[in-house]
Amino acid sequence: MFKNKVVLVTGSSRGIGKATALLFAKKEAKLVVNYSSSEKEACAVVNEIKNLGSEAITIKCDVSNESEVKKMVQKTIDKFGKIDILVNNAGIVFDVPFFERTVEQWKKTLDVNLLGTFLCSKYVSKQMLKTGGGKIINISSTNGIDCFSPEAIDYDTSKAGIIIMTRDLAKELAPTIQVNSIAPGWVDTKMNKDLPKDFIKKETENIYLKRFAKPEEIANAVLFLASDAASYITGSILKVDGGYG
C-alpha cells in the first residue's frame, strides 16, 4: 500500500516518529528522517530503516524556521521528486510549575509544536497539490482535549492549537490533501521516562487499558489515517489513549 510513497516524518530520530518511519519503512515506503539535534541517533534510525530494505535520508531541520523548513522541503523533493505523506510529530514540553514558567520556554514549545506545524504542513502542501495530493498527519495530545496538566500548560495549548489548525488544513486543502490529528494519551517514551515512579502508577490506574502505549501502537494509528482506508476521513482526531478516566 506504500511501496514507493515519499513519507517526511519530523522529530523521527526516537520515540513515536521513530517508530512511525519505522513501520512505514516494513511497508516499502521512503522516508525523510528529520531530527533537531542527534544526528546519531537519525542516523541509527536510518541504517534500521535501510536493513528493512527501504530508502531513506537524513535532513537535520529546526521546524519553527522557515528557512529551514523551506530547504528540507526542497531537498526532500530534489531526492525523491514528491512527498506523498507528512507526519508532523516534531514537539517539546517543560514541565515547570505556572508560577515558574518562563516567557522563554512559552515561546519555544509554540514555536515548536505549533508554528512547526503550520510551518512543515504549508511548504509541503504546496508540493503536494502539484503531484495530485497527499496525506498530512499532525500529532497532537490528549493534553489539548480533556486532560490537563497545569505545569505544562504552554504544551497543552499547543496541542490543543493543532487541533484546531487540523480542522482549518483540512478546509483549506480539501478535497486534494486530507488532514487529521492522533492524539496520543500516555505513551511509554524517553520523554517520559523522567517521571515521577508514584505519578506513572497514579496515571495508569486512570487509564483502562492499565499501561501506557508502545510507541508502535501509535505509530499504527498513523499508518491507517494515511492508507486507503482512511480515504474518507479529514479533518478528524483521533484519540489513542487506552481509554483515560
Ligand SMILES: NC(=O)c1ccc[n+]([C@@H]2O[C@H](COP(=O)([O-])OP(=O)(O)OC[C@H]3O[C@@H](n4cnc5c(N)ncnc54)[C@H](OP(=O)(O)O)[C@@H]3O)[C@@H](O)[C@H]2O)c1
Given for the second form:
Amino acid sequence: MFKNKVVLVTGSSRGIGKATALLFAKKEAKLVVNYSSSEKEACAVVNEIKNLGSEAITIKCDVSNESEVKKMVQKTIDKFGKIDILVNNAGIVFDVPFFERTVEQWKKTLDVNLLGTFLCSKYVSKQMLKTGGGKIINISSTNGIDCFSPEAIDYDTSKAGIIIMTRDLAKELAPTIQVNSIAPGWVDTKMNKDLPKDFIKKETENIYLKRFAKPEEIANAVLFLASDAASYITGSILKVDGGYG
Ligand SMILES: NC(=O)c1ccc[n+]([C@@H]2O[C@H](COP(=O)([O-])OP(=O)(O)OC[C@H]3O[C@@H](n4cnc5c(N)ncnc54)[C@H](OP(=O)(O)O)[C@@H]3O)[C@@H](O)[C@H]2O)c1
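Given the form predicted alone above, what does the protein look like in the form predicted together with this ligand?
The complete assembly is shown below, putting the previous chain first.
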C-alpha cells in the first residue's frame, strides 16, 4: 500500500518519529528523515532504512524557521518529485514550575510545536494539492485534551492548538487531503528521560494497561491513519494512551 509513497516525518532522528519512519520504510515507502541538530542519529536512521531496502535522505531543518521549511519541501520535491504523507512529529518540552516559566521558553515551545506544524502543513499541502492529494498526521498529545501538567503549560497549550489546527486544516484541505491527529499518552522516549522514578511509578498506575507506550505503538496508529483503511477519516483525533485516569 505504501510502495513508492514519499513520507516526510519531522523530528525522525529518534523516538516516535524514528519508529514511524522505520515502519513506513518496512512498507517500502521513501523517507525524508528530518532533524534540527541530531545529525548523527538521523544518518543512522537513514542507514537502517537503506538496510531495509528503501530509499531515504536526511534533511536538517528547524521546523519553526519558515525559510528552512520551504527549503526542506523543495529538496524533497527535487529528490522524490512529490510528498504523499506528512507526519508533523517534531516537538519539544521543558518542565519548569509555572511561576518560573519565561517568555523565551513559552515562545520556543509554541514555535517548534505549533508554528512548526503550521509551516510544514502549509508548504507541504501546497505540493500535495499539485500532485492530487495526500495525508497529514499531526502528533498532538493527551496533554492537549484532558491530561494536564502545569509545569509544561506552554507544551499543553501547543498540543491543544495542534488539535484545533488539525480540524481547521481538515476543513480547508478537503476533499483532496485528509488531516488527522494522534494524541499519545506517555511514551517511552528520550523526551521523558528526566522524569523522576516515583512520578513514573504513579503515572504508570493511572494507565489502564500499566505501562508507557513503545514508540512503535504510536507509529502503528500513524500508519493506520495514512492507509486506505482510514479513507473516510479526516479531522479526527485518535488517543493512543493505553487508557488513563
Ligand atoms: N514521549 C511522550 O510521552 C509523548 C507523549 C505525547 C506526545 N508526544 C509527542 O510526540 C512527538 C515526538 O516525541 P518523542 O517523545 O519522540 O520526542 P524526542 O525523543 O525528544 O524526539 C523529538 C524529535 O524532534 C526533533 N526536533 C526537536 N526540535 C526540532 C525542530 N525545531 N525542528 C525539527 N526537528 C526537531 C528532534 O531532533 P533534534 O534533536 O535534531 O532536534 C527529535 O528527532 C512530539 O511532538 C511530542 O510532543 C510525545
